[in-house]
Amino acid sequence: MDLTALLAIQVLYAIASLALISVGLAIIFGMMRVINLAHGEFLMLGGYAAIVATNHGISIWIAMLVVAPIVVGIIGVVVERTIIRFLYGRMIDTMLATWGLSLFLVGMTTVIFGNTTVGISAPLGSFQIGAYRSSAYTLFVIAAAVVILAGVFAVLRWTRLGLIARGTMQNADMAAALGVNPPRVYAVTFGIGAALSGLAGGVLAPVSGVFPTIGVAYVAKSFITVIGGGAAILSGTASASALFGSINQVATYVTTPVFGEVALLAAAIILIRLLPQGITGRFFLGGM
């Protein structure tokens, strides 16, 4: 039973951590329908604001949940301002341009922290189950990513600016004939995507680390849950977090971390070639 127990708080971890490193290529590409390559590098810049700013004295906590995302979040409205903003219907182009800002980053990150892998502390401490000891923040992890999903999805549903956003991409010249003006929701959505991006980095450096090419990892797993998925951005995203996350993790226990990856890329394959249009793309064509 503690097994049991402990087992299914890691099928949870899974679960989160795919949903929170997924979430922001969700509205960057299933709200934008911008082929973001450089996602990973986002991630990874996360990670990296959260350890510099708790190196130079800044609590973990602000500087995982407030740093991480603004410094991310800036980085991304540069880029959909300087870059993306010209390539928009060109996917070909975004995929090569995206691709570019990902060795960028990767080379720039090389330069300034090194090759090796950083990290910090994780907070909480850990927790007991019977005989078996686990650490806390995987809690806090599972919690991060629930109220981030809730989060999103009442900006989206309640609110002016997801109101704002959703019908932008829906039609954007309507909504500029509303008085709306796309090219700065393109921006401030581009953002938001990137925050999110960051902030999963940050709150994900303590339990990975970080170095300049931990975002190839992130990136595959990334696409494959959300194009997994399907249309409904946030339900489609959690429900393919849901099943990635217990396969791969379940897969993992009963065998190794490799063939945990291994079956959690075969179950991504299946899906796609059973539900081309991804787990909830028969029952919606848009929306949440």
Contents of the next structure:
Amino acid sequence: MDLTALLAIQVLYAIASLALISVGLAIIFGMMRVINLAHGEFLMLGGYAAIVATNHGISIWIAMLVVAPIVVGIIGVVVERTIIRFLYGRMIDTMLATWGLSLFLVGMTTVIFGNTTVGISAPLGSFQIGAYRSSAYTLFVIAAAVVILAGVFAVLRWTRLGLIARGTMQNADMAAALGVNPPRVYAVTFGIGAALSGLAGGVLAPVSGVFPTIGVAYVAKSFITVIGGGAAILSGTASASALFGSINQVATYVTTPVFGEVALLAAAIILIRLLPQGITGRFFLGGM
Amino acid sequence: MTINRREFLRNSAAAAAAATGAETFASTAGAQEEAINVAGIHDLSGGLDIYGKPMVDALTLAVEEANAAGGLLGRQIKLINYDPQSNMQLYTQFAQQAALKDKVAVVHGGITSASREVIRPVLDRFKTLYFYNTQYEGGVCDRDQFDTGVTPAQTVEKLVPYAMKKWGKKVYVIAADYNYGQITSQWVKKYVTENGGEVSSIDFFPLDVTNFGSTISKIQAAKPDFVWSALVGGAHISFYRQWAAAGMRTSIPMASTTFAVGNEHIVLSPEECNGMLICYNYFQDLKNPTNQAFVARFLKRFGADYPNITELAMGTYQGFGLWAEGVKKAKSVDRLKAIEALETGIRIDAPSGAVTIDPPTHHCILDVHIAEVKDKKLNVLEDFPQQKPSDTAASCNLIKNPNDNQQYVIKI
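Just the form predicted alone so far, so send over the form predicted together with its partner chain.
Then the entire complex follows, led off by the chain already shown.
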């Protein structure tokens, strides 16, 4: 019984971490249709920002939840203004440009921080369920994912900013005719997507440690999640994370971590075969 | 003037051939009277850089010291370092480059067993002497190669009974998912079984796995007396973090064949790894005059704040020392002459104690020590002088079968 509870937490944690690493991409790729191959590097930069800030004496919570998203958000806006804005609607060119950006960011961080794993200890200690113990930070990651998804939903659904963003993505010309400045909306949206990636990178840094090429481990999973989720970015990301996260974690527990990864990928292939439009192409229609 | 395409191609090809010919001639002529080329192939970037950096520093110091003492056979030594970036393809490429372009007398290098098995056939084919200086799973039997690191019969065999006596008989093994982890975990199982214990499970992890949550639950469900870690590389460090964060470090202790080799005990906080048991050939704090002098020279060269001189760094330093002794004895850098000289049982007095080549296996007889991780230091608890590589010796005899060329793997 205790073990079941612990496993349930592990499954929730796997779902939460998939949702965290995907939510930034869901906005940049799902909403803006920009195939951002540097997404993993945004997460990596968030991790570095959190760790550097913590090592400079800033509280770990502020470092993760404030410094990391702000730093990566600013980087995101700069990237959008200097590279991405020339490439809207040119999918292949965007892929090339962001892939180049990803290599550049990996190279830069290697030069600055060295190619060594750096990390910080997870705060909060541990909690106990019966005879079993687990890291309390796991619960924090789950809570963070819930709050972030809820926050993104609230902003998109109920604020003027969210309405303008959604409108611009659907029809930029019409939005412009109604007095909105689409380039600015694009820049802000891209920046918010990047900031959410940075936030996720910061939150996950104490768990996984950070090294310059860690983005590779994230980028494939986030794309699989966002594509598996389909058109509705939030319900899609949430439902795809739930599906893939549970499959991954249960397979990992029953067999090995290697097979857990295989099961995740196999599930993704089957899902895309059955539902080419992603989960929200068939279910949760009209969701967001 | 008109140049026809065919003529142009012919002329430029001839010019190019002349240029390469001249260059090759120059480099061979130069090598004969000038420096002896020695190649080092160690990962200085990527997930394995935690191991490579100290190895390259140790090799650099060894070469500098040899050159300061007048070189080898009256010739200076030129060290050529390659960084394969934790990428196996680059290992092949650099091993070929070292053998064919640099025409080195010896290659020191390879960190993971995977990389060793990548470059070993290349160096065999091009008849280039190869020193693998990393502690590893044992069993490599190849006359072209010398393995100066410790193997399971020297370390696991000592540490298993020590840990079982201290903590109990039920062991849970977690290991990196490639030949090193696969084979080493079998050795652990063998010694645990022989000592009357039980291995409840062996789990393998690819080198890029960073989430160990479900494994930690599984270990708790299995309730072992202690955990044995053969995890490798930068990503796996997060296991120790997550283990401690789950509050497990204080309830289930841990022994390891890889911990601290990459200075994990300095990267992690004391709360995350105190009490871990390890067993290697070398520890920086060994109390003997040769070592104290060595540490002083090393720190002078690389800075007093150097984190820790690792097992692998010492393996590399000693590997170079053994090779140099062999060359002195052979009075030649020729591969076969050097091998024959080394097969007389070359011995050096190294910082870790006496290190002697075991002729039938091309491995080493050396001291090992069990130590405990305590507040970023490694405290030696027990010494085992002059251990033989009996695991490899059980199946490998290069004096009887000089043409043997394979890795013997333990079968349970």
